[in-house]
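In structure tokens, the next block holds one chain alone, the form predicted on its own.
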Amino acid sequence: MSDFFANFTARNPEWLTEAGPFSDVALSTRARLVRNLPDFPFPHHASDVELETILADMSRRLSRLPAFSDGWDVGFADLEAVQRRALQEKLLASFRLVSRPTSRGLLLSRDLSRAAMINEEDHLRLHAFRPGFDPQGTLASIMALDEELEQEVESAFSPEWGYLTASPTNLGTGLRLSALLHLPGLVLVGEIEKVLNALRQLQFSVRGLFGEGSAVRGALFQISNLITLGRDEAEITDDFQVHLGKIITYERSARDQLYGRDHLGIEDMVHRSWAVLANARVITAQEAFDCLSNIRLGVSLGLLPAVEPGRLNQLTVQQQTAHLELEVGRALSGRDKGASRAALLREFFAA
């Protein structure tokens, strides 16, 4: 694992480096499949011995899959806390996995586009990531991984209920699609609550950058489907594409409306944010999130120099605490943390 964490801050999944479809609004699309073993209790009911047995067996079987054969088997219990948090900052590991590392595992494909979590809430959680808004491409990636899995692992399945899962919300296909959307236009015109309430009524969940329990920062919203029972994967994906496609359209319209209403105020906001990041000597994570959000908005409106969406995605991740600490090789206090973050951002924006 030493090879994996060597230069980790520069080791990025494709969604952090590439501009996918609708990248002015969508940072990434993720597909997750939940699978469980028929002969073991769910992780929250399993004994320590059972969890260790599942971990060892699943690590061995998953390592044989083409998706992971040349990838990384991350032994979570052997990692330092900062390394686990850095994996979460790149969205490669969940908070549950990071906070309870014992008898948990994580496998990653070589390019970090696919992941398998072992003994999280379920025995297996498979993930596939694509840049931008690409539900169909993400579905194809996760279903190809599921086909590989079926050659190695028998999953708990009921002809009546579908795939059996620890949480009833995942029962059925076990498919959860998520998109990470940047929605500053809807926030600033005061329409975001109306839109989010409409999504909730349509059985979508709305969370922050790191999913369940996380706060929204920098106008970044993670939106996921909730219904997995009684619908096949194609129906779930089509519904997801239609409704979130509308959100992307609303966001673009809100940005135009915002600029038409107060172009001077918007220009001032985005240029001030650039100036802050180009000159600050100490900056908090919240201010960095806000300034990067404003700059992303300014670039999309043509008010600032063109910056690749992937570079802004990388800065959004790299300015977070675990990445800063890995880069400098030590734990950082509040003031040192703010100074290290400012130096990272200043190096890019001052240039």
Second form
There are 2 protein chains.
Amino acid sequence: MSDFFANFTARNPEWLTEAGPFSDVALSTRARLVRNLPDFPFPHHASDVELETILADMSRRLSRLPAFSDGWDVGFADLEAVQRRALQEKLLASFRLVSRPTSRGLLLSRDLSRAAMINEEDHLRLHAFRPGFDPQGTLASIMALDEELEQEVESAFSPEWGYLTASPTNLGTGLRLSALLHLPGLVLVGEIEKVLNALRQLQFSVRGLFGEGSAVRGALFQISNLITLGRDEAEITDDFQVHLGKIITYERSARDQLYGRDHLGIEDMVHRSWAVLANARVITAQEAFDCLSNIRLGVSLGLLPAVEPGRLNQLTVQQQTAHLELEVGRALSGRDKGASRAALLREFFAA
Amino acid sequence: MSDFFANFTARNPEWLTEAGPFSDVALSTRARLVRNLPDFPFPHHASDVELETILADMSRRLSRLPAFSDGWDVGFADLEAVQRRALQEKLLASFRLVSRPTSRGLLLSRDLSRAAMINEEDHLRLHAFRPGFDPQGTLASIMALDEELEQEVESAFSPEWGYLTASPTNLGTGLRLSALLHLPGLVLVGEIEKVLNALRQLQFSVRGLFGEGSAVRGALFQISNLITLGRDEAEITDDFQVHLGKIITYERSARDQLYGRDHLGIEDMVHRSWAVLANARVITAQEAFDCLSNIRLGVSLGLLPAVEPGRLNQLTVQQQTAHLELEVGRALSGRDKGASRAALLREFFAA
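Structure of the form predicted in complex with a further copy of the same chain (previous: the form predicted on its own):
Then the entire complex follows, led off by the chain already shown.
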């Protein structure tokens, strides 16, 4: 694992480096499957011994899958806290996993496009990531992983309820699709609440960058289906494709409307944001998220020099504290943190 | 007069273009003398006819003085409002004169280093300006003008009270010295109120850029002696030199202290301010004053490329509304004003 963290900042999943479909609005699409073992209690009811047994058994078996055989078994409980937080900042590990690491596991494919969390809310949570907005491609990726899994692991399944899960909200397919969308246009024209409420009524969940309960930063929204039961994977994916496709269209038209209504105000905002990142000597994560968001908007409107979306994605992730600390090799106090962040951003934007 | 306003923005008194003593802290020094005619009531008691008589008579006689003979008789009441406001922005006319222009007059020397206001609070107020902090030079300039005046005008004088003035606070010499000081160091270390209170106890008045009742903008303070009676001109000037000299010393040491205490915070502030002026597409006067103030501080600390103080002085004046309106040749609405201001500042700082 020392290999893995030695070069962690530059070790990026494809969605952080490549453009995908609708990259002007969508950073990534994620698919998640929930699976549990029939012979053990769910993690929140399992004893320490049972959790350790599950972890050892699952780690061994998952390592044999083609997806993970040349990848990384992250040995989650043995990591330093900063390493766990950095994995969360890259969206490779959940908050739940990071905050309770004992007897938890994380396996990653070599290219970081697939992940398996052991003893999170369920015995097993599989993730697949794709750049941009790509529900079909992401579904194909997670289903291929699920097929590999079926060769090694028999999951708890009921003919009536489908896959059994620790929380009833995940019963059935256990499939959750999420898209990480950048919606500054809807925020700035004041339509965001209306759009998000409509999504909630359609049984989608809307959360911040780091999932449940996390604050929205830099106009980045995680949008996921809530319904996993009573429809098959293809129906869930079609539904997701249709409704989130509409949000992307709304966002694009909000940006045009915004620029038509107040081009000077938008130009002012995006140029100031670039100037701040090119010149600040100290900056908070919140301000950096916001400036990067404004710059992403400015690039998409053609008001700023072209920057690949991948570069903005990476800076959005790398400016976070655990990434900064791994990069400098030590814990950072408040002021040092802001200074390291500013230096990272200046290096790119002042160039 | 069309000549005078045709090129108004570039027509600057020496203190707006040249460095003077202590230019790192002091923008300009001004001396003012108050004189009244013995045979007329003070302006606030004079009839319209009397005011017109005084204006015509004084304009004629002042025009014969060497100081004004090749200068400008601004014909104050006939100016457009924007022209009067622009004269105030350049500190060549007072708020009182600008707000009640009827039967008021303003004469300026060709180089704008001397001015005479007619029918302001008194029949005659003479001003002399010098760059930087230069009480002796400014006193010499105003006394030379007073000598010229004595050849043409007999002023109301009492052996007991000295020169008679509309307000008793100006009795005696009628001499007021003012320095326009930039005190961001004292503001940022939180010492400014203590210092200003000490000055007030020593009978100095402290005001904003545009005198009585005006807000402090961009850490620019007008500091003047209040006592005009019971001391001669030399004593007043020596006293002013000593006490304001101390303020300049305090300000310099506050800047050093500030930088020593938090060099990162100061660097951050001054670089951000430059970045804002180099990139904003819309900006308010207040933000421009503040950014120019921070840049002036950054230049004095050697943190930014050298900019002549004169250039910063000029931009501080030119970014104000009447100057912007004269420059574009029309009245500016809110948004246009902010955009014109931003364009002016960008032209210099983005170069």
